[in-house]
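One chain is shown next in structure tokens, namely the form predicted alone.
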Amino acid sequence: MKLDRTSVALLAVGAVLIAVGPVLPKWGVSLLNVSLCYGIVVLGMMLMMRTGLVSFGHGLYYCIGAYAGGLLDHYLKLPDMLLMVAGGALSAAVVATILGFLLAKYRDIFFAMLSLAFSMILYGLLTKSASLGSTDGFNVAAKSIAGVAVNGEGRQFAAYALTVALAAVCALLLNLYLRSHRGRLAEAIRDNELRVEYMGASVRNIVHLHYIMAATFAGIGGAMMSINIGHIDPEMTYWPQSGEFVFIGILSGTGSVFAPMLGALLFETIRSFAYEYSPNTWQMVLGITMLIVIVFLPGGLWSLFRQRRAP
């Protein structure tokens, strides 16, 4: 399949972000790191939303990815960033494959609440696990990438470059998938499952596949977040964390794979500056932002770009 303009733009933006990394201020690198990690997670949310499903417990796989990657460093003494990301993605995909056999049967609020229930079960288990740091979690100190030791500023740039590269690759792969025959069925399932079944496609199998893909993206985002912030704790699977992903998903819209990245960047920028200059009312600022988007841009921020292209 040939690369379309979106795919080419993704590669170009990724290359530019990596190139300017060394000259960015530390706060800018930190903001981009967090935003892109969230953006990777919300890519999966976007796929689920296109299929007509919203997960209120997507923090489950975000947390699994973080803990799986962190355990490789903390207990197995394998502090390689690539191994940690691979471990996070694989662990999330395996768990999603198992839970997906159940969740693929449900829709609407039943799917949303079941996903939340599994997320809260993990939260309860982690807070009671002294070997995993209980409520305090534990620190992560990835010290190599592809077997090459890094430290200091070299480690910071390596983590930043890897985050940008993974965000670009994940968005590129999802964009290619959405252009495929099976990917195009996502919106058809959202609109009319029965007609999709009449066409000969298995809705349950497609929903199961999309659930696994979304979980894998979340696992990657969680593993990279643990590398970037250097700490993991059970709050990563608590319901407010999942709520943030839903918030960004609604804020972004589902019109393009660029949307989750831009939405996550806007969300993190507003939260950071609101917390800095108005620490007692930063949640209100986010709430007002959401209300403005829902009222004036019900299709999310990306609808602005669609409106500009419309004749």
Given for the second form:
Amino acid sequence: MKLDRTSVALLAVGAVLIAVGPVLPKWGVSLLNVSLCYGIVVLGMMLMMRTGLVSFGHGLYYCIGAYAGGLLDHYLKLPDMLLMVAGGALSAAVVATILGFLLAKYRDIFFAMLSLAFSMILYGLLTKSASLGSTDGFNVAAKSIAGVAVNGEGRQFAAYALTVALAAVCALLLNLYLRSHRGRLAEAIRDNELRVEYMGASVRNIVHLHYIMAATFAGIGGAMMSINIGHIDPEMTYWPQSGEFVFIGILSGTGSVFAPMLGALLFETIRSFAYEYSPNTWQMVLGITMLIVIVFLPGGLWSLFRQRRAP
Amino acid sequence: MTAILVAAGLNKSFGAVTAANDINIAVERDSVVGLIGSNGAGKTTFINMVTGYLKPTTGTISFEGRDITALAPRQITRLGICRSFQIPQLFNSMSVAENLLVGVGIMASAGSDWIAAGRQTGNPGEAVDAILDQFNLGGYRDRQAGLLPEGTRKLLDIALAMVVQPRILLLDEPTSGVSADEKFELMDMVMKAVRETGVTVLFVEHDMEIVERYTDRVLAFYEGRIIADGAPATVLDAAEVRRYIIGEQR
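Switching from the form predicted alone: structure of the form predicted together with its partner chain?
Now the complete complex, all chains and molecules, led by this one.
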């Protein structure tokens, strides 16, 4: 298998980030952790957007991933990072496989609102479930990685390194998929579903597959976020959370698998600084940022790089 | 010669409107069949039924002896029946080469081999170049499909139908919107490609010059019925065809 420039760059950036992890300030590690977890989720959003669909309820799978990982720790006493991430990814994929049979039939605003409805149903269920901590949620404490016990700073670095590695691997896999025959159909479906069907491919099956893939990325991002933050609650599936993913998706653009990571990093940086220096108006700062991107970079941040590279 | 496509007792109604009324056709392999008729005569309805977009109210359609009446468009395409459209259906944001690459990719992932579909197989660029050459589209290789002139869009639409290697090609008004100077050039190119690959062709056409020149059989539709069926010269001279379809032009 031959890796393209993007794949090689992903592996290189991932390796560098892990290598410099021990010397990064705490705030830097924290910023990267949150950004990369969001970036992993938005990779899935990007795949859906390339297929012509926007989910207003992607928080559903982010939350499922987090709760699945958290429950492994909380109830099954399996506080291993890799197991928690695998559990989160698998749970999200299973739920998406079931819901996808319905959602893959819908397009445009109907898809968006139906996905939002499912995320809000989960929110309602979680807030009413006392055994899952109701609106308060519960704490999560991963204590090992691949069976090796970690604690203190070692635990923090392990979580950081795993976040970076997962972000690089997820982006790499998505990049390989987008270059494949089936991956190329995403944009074809966005352009002209009728023609895709008349060329012999099942649009519904491909949309369903992409939905499952997007959910799996969200599950991984959610589980990893719960490990990094150490707490989960129903807000993870509340509509503003899904709105943030859409925000980052638009901010990033769909031009490259690097874009969601950069978009998430920019989003988190702006939010952190805006909250620090303008705590009463930070939402306005984000709103203005979105306005600027839509007006000047309708193709998202990545279009900036494309324009620069163009002769 | 043997029939590759058989339509038996096809009827299609949209409420009180009858778009197909007892259509019975057997299309022979390697033939070029022209479908003529005024607007609303049932030509496109027939093509839509053959390709699975519409289901007949009654009647059956079989392809190479297999009943395809209830199959979805993609299943019918997989069997070997492809079509072009009156309004070209392209991937407008992609380049011409990328449009064709989509088709090459779908062919590479024929059946349900998800592993093959998920990886690059062979050199898809070679397959694309061959089609670009076949349809003389090489000069437009990197041009965005949405910005092409209409004649080129028509050609690309037909190339997209051919890229999935059909055994029957259905063309819906291939020369509509194409200038008088270009229409023979376009049809010559399409017919050359078709003959090289041994594809059976059915095409809907309003231009009788095109019909006379390129078909070896003509079906004349009127109010959902076939009113004449035979060699081009015979059908175009038939009294009913002259009265209802050609008018006093001839």
